[in-house]
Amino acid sequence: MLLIHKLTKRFGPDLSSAPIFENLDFTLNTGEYIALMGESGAGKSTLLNIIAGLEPATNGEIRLAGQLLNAANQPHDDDRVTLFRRQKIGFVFQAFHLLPYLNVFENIALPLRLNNWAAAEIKTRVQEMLASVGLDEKTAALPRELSGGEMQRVAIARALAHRPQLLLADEPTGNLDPDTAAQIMALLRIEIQRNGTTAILVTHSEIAARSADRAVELSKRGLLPRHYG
C-alpha cells in the first residue's frame, strides 16, 4: 500500500512561493494501477519525483508497505532512499532512458545486477521479460537499432524485471504514434497485473488513462477522482 499524508511542495530558497500542491492525502492499494492526470504545471512529475525520493517534500510524508519513503520532518538519508528505490521501485519514462552502450539484454539486466542477483537468475529473468514484451530476437540489439515502440518495451521490461512493489510511469507513450502507444499501454497493463505491482501512470491521454483501474486529477483543490462519461 502507498500512503501519501498531508503532502505539500513549495519551491524557492525560502519556500515562500505558492504551493505546487498542498496537503495531499491519498492511498493506493497493493496491486492497484491508477492514472494521474492534470494540466501542465499541476505538479504531476514533481509528485512522482517526491514519491521516488528524488526530491524532498516541503511538508508531509509518504510510506510504501509501511516503510517511510519521504518525510519533510526527518533528515534525508540519501543512501537509504537510493537503496530502497533500487529494490522496490521501477521507472518508465517518456524518453526511454536506455543506456546507449548496453544491448537489450544488458539494459534489462541492469536493475538485477544492481540488486546483486546471481548470474543464472539474471539470465532466466531477462529471458522471461524479453518473452513477455515480444523481443526475444532483439537480445543483442543496441537501443539505436530499435524503433520507439521497441525501446519503450525494453524500458518496461527493465522497470519490472526486479519485481518492484511500485511502478512509476511518466508519460510513457508521449513520444509514440497512436497505434504504438495503444500497444504499449496494453502491454504495460498486462505486465503490471502479471507482476502484482502497484502502479502510477502520469498521462495527458484519456485513452491511456482508461487502461488504469481508476483515474485521479491533480489540481489546486488536491487529488480528485476523474470520471468519464
Given for the second form:
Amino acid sequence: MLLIHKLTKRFGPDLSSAPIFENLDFTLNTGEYIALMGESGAGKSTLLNIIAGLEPATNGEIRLAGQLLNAANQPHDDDRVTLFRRQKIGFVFQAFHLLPYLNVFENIALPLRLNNWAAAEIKTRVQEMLASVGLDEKTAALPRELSGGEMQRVAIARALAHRPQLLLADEPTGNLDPDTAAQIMALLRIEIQRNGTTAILVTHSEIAARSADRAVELSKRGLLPRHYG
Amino acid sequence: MLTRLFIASIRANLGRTALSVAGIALGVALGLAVHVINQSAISEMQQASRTLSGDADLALRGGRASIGGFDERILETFLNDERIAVASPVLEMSATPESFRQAIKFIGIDIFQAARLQPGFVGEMFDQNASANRYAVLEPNQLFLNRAARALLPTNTQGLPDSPIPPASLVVPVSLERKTLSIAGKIELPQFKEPLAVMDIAGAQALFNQVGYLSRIDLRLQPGVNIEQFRADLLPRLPPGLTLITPQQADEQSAAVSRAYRINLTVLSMVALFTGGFLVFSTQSLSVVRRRAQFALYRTLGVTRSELMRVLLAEGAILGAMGGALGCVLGLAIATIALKKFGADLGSGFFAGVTPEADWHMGVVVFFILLGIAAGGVGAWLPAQQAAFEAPARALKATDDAGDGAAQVPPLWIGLGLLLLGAVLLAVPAMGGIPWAAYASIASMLFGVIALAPTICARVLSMLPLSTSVIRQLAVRHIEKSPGPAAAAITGIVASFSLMIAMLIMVVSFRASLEDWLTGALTADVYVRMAGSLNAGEANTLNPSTGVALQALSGVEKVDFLRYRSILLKYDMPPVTLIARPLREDVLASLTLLNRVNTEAIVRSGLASVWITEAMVDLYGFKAGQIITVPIDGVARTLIVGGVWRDYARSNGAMTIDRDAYIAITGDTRINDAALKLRTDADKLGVISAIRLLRGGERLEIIDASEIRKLSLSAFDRSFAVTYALEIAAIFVGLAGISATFSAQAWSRRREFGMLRHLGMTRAEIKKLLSVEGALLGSIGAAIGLALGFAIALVLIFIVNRQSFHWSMELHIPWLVLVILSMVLIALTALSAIISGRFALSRLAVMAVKEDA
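Previous: the form predicted on its own; requested now: the form predicted together with the partner chain:
First the chain shown before, then all remaining chains and molecules of the complex.
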C-alpha cells in the first residue's frame, strides 16, 4: 500500500543542512494501522507531510497505492500530488481545524465536494458518517458550539468521509483530556477498520500508540519497530 | 517596551508601514499645500490692499473697488467734517499698456492727501532737475511705476528701474484712443508685489474717461475720534450703494469672497488624510493580528490593558507624526513650486494673476503635523482596543480563527443613528456662507454606512443562493459568517469609492449643466469688447461709433449691446453685477430661467423688471415678483424681480435688466460688450476680419462664441483636475487598505488555508478562493460605495454647491462610467486579494496546522 524507499529530507536553501532523516525504508500494507513515534524534532510531521505530498523529499521514493508520489529524479508536480491527496488521503489534526464558518454537515461534506460527489451522495455519506461518530443531532451546529471531543469526532468524520486509502492522524488527542482521548482513539480505530483504511498515527502517547496494529519509532537510526516496555 | 514593540512592528510590516506614512503624508501635504497657496494669495491681496490704503482708518467704497464707482462730489462732505484728518480720493483702474504682456493697476491719487496715509506714494523723479519742481508730480500725464511695473517695460527702457535716465513714454489704449504718458519716476512700495502705476487723480480720471468719478476715499480720523461711532453716524447718511469699511472689514470681505471655494478644496484634500487614517487602521490591524500571541504573552506577564492600548496608540501616533512631518515638508515644497510656476490660482479664478511668495508660519505646520498624528491615532484606535481587550488565554491558545484580529460588528443602532443624524444635518442652513452642516452630514453618512457595512455584508450574502461550486460556497460562507473582518476589508474601499463616485456625479452634473448654461448664455456668434476689459472692469467701454459700425457690417444680422455695472446692495456683502442688455423673449428663453412671474404682473407693477440669479435669492432673499430697491449711481431705483435665472459666472450674484429700461433710468448709454448674431450664410472669419479693419479694431478683443465655450469648459476641467488627482489617490489608498486587510486575514487564516491544502485544494484553487472572496467583497464594497456615493453626490449638488456658490445644477448620472469603474474596482480588489493573500499559498500556511500542537 505505502512504500518508502531510501527517503531523505534536508532543509535549507542549498539543502546542505544535516538531514532530518536519511535513507528511510518502510512498507505499510493495505488496511494496516501503525503508530509513528519519536522524540520531538525527529521529523515525524515532516515525514507525514512528505507522504501526503505537502512537501518534497530531498531524495528517495514514495509509492502509494502503486502510484509514484515522490522521486528524486522527478520535479515535484504539486497539482498532481494535491489531486491525488484529495482523493486518496485523509487527515486528522491535533487542533481539529474545522472551518469556523461552516456547520458540522458542511465541514464533513467538504472533501466530498472537493471530489465532486453528487449532492445526494454527499447527503447520504455525511449522514452515515455523522451517525458513525455519534453526532447526528449536531448537523447544523457551528464548530464553536461543540466540545473538543465533538470537534475531533467531526474531524475524523471529515477525514474518512471520502473513503481515503490512507489516513494520516497527527497527534489527534493532543488537545483532549485522557477520557475523551481514549474515546477518540477507540472511535478512530473503529472507523479505520469500518472503512478499510490504511492509517498512520503520529503520537507521543504510548496509550494511544497501543490502539494501532504496531508502532515504529523515527530516530537518527531510521524507522525502527517500537516495542512497549 | 514601547520602542522595542514599535521597531519590531515596523520591521515586520516595513512596506505597509511606509505606505501608511506615505498615505498620511499625502493627505497632510495636499491639505497644507492647498492652505498655504490659498493663504498666500489672501495675504498677498490683503497686504496689497492695505499698502494702498496706508494708515487709513476707513475707506468709502462703492461697487467693485477696482472700477470707477461713485460721484466725487461726496468728497466735499468729508473735507468739511472736522472729525476727519485726511480724506484721500482714489481712482483705481486696470489697463494693459501697449507692449506690456499683462494689465497693470493704475492708481490716481491726490498726492498731498495720499502721502499722509502712505508715504510710499511719493515718487522719485528720474530727472533730478525736475525733482526740484515739487509740483511736477501733479502733471496729469506723469506716471510713477513700482518695481514690478518697471520690470514689464520693453528692453529698450529697461535701464529705468535703477538709473535716472531721460523719461520714457508709455502708450495706454483707452476705448479707441491711444494715450501717451511719460514715465516720470519710480515709487518704492516693497509690500506691493503686483505691477502698479501711480499718477495724479485728475490725470487718471481724464485718462480713463472717468472725470467726476472715484473708486474710493481713504479716511484717517482725527486723534480721539471713535471709528465705530463715526462709521455708525455716517453710514445712514451715505447715498445708496456706498459704504464705509475699516481695513479689517476689507480684509474679511476679500477673504470671504473665496472662502467657500477654499474650504471646499481643503475638505477635498482632507479626504486623502482620511483615507491615510484608514491605511494606518489596516496596517495596525495586520500588525496586531501578527503579534496577537506576543501581546497575549505580555498581558499574561502583567502588562495592563491600558498599557498595551497606550503602546499601540503611540505606534499609530508615531506613524502619524512621521507622515505629518513628511507631509509638511512635501506640502510646503508643493506650495512653493506651485506658487512660483502657476501662481496662486488653483482653478477657480479667484486668485488669477496673483503670484505671492509662500506665506506660512510654524503654527500651521504644527497644526498639520497634529492632524497627521490624529489620523494615525484614530486609525490605530480600533486595532489597539481589539488587542487590549482580547482574552490573553484565547489568544495564546489560538485554536480557532474566530477572533482573527479584525474589527468586530458594531451594534446596528450606531450605523442607523449616524445615518439619521446625517439626514437631520441636511436641514441645517449654511453658517457664515459655509455648508458646515452638510459636510458633517456627509461624514455622518459615511461613518454610518461603514458601521452598517458588516450587517449589509452578512444580509446580502445570506440571500445569495447556495453555490454548487465548493470554492464559491466557501467564499460566501466565510464572508457571511465573519462580517466584521469582511467589513474591515472593504471600509477603505467604501470610503474612497463613495467619495469618488460622489465627486464624479457632481462634476459630471456640473459640467453638463455648465454646457447647457453656456449654450443658453452664448446665443450670439461673436462677442466684441475692448482688449483688456476683463481686467479693466466696467469703465472700459466700447466707443459708440464702434457699436454703429458693428451693426453696419455685412453678415451681421443683429447686435445686442451689454453694459455691466457693479452694485453694492449691502454694506457687508461683495458687490453684485448689474447687466443691462436687450431682454426680448428670445433672450429670456436663452437664460436658464428657474422661475418667473407672468408678464401681466410686471406690467401691472409699472416698474422695470430685473431678472436675478440664484445667488440673489440665497444672499439677499429676493424672489420672483418681489419689488426691490437697487442703488444705481447713488440713487435707489425701485424694480420688480421678473424671475430667477441660473448663472455660473458670478457666485456673488447678478441681475439683468433690459437695456432700454436701464438707459431710461440712468441715461447711461455706454457699452461694455457687443454680442453679434451673424446671418446663417455669413462667413464668421470674414466678419471677424472686417471688425479688425474698423477704426481702432486692433484694440478690440473679438471672441468667437465657440471659443468662449471651449475655454470655459477647459477652465472647468482644469479646475477639477486637482479633484481627479485626489480621487485617484484616494482609490489607491483604499486598495492599499484592502490589501493590508487581506494580508492580515491570510495570516490569521493560515491554519485554515493549511488545512484546505491538506484536504487537497490546489494552489490554483486557493488562489481562486481568494479571488472570489476579493471579488465578492469588491462587489459589495462597490455596491455600497455606489449607493453612498450617489447619496453624497445629491448632498454635494443640491446643498454644498448651492450653499457655497449659490448655484444649482441638474443631476446627470454617468451610468456607463459608473459601471466600468465598479468593474475595475472589483477586478482590482480580486487582484489585490490574490497578491496580498499569497501567504496562503506558502509552505508556512501548510505548516501552520501544527502551530498550536
